[in-house]
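Read the single chain below, which is given as structure tokens and is the form predicted alone.
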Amino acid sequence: MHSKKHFIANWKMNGLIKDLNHISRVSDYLKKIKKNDFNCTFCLPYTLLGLAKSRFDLKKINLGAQNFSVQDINSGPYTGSISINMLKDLKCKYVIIGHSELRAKGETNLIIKTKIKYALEKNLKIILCVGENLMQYKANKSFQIVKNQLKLVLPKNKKDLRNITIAYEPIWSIGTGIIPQNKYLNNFFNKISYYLKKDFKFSISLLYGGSVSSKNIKQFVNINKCNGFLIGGASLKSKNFIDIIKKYYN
């Protein structure tokens, strides 16, 4: 049983220096409330990661990156690339790996597996994204696709698995406002959980991502095995993000 919920913001290619004030407001809100049974993480563009850490007292907020280069774990002649070592230097705690937008650009399971290895070597916690497209969903191949994605990249070592959180993001739901029905999600999360316990002998935290907002967050309260959320556009404004947390618990 995973006691703590996760509310993880993925800003994608959004955010200027002035927008860091939204993170500051979320931080102020978290300091005021007594509830401590959830984790809050902001996965920011590279340009904001160092500034967020240096400008604000983010004791109740973790920082994460959205990606890093698979070329080398430390450094090298790779113009425009960011290594996992650089993220570690910025005090990042989390990193997103395997997001569907990067898979669509050619990121293979082999690349994802290598990135997982690099991140684990540097003791970063991983948010591993998995999910199927609309065609696969309509063909009833969703679980088969996700199971294969997990099978090909997850390590077998329990020590490593403790540092991995899986975010199920159906591609057909990301940014569309279309949310899977509760019956579907309950069944899907149960199947993923059973598969992980059977084949990996370990229980990994499972998140949902895909058009999560303050308007629909209440419908996720009763989803079994769901340990939190990976939130995109609704995380860009502090009011929206705070409302998601408030409405989930109230």
Second form
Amino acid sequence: MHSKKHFIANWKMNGLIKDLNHISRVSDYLKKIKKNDFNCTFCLPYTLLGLAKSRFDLKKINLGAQNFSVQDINSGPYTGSISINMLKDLKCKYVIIGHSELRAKGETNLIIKTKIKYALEKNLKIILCVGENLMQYKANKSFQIVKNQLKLVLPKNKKDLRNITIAYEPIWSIGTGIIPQNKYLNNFFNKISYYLKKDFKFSISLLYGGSVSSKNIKQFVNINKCNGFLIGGASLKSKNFIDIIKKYYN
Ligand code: PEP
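Coords for the form predicted in complex with ligand PEP, given the form predicted alone:
Zooming out: every chain and molecule, the one shown earlier first.
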């Protein structure tokens, strides 16, 4: 059973230095509400991670990255690339792996598996994204697709699995404003959770991602096995992000 709730912001290719103010406001809010069973992480573009590290109380806000290079764990002659060791240096605690926007650019399950191995070696916590596209969803293949994505990349031992959180992100929901129905999601999360317990003998935290906003967050409160959210567009402005947290709990 996971009591801790995760609210993970994925800023994607958004955010200038001035936008770090939004994180300050979220941090102030979190200090006020004093929640312990709670993880708030901002997965920022590389350009903002160093500044964020020096500016925020990293006890309230965790820093996360959105990607890293699979070419070398530490360093090397790879122009334009960032290694996992560099993320560690920036006090990143989390990293997103397997986001559909990167899969669409050619990231294979083999690459994802290697990235998971590297992140675990450097003690970074992983948010592993999985999800089906619209065609697969319409053909009732969602569970089969996600199960396969998990089977091909997840490590087997508990010590490693403890550092992984899975974000189910139906591709057809990302940035579209369309979210799955409650009945479907409840059933889907139950199935994934059962599969993980059966085949991996471990209960991994499950998040939902895709068009989460303060307008629809209430709909997710009753999804039993959902331990939190990966939030894109609605995480860019502090007001929207704080409203999501407020409405989830009230
Ligand atoms: C995402 O891409 O991880 C995501 C959840 O995006 P959005 O909330 O904008 O749909």
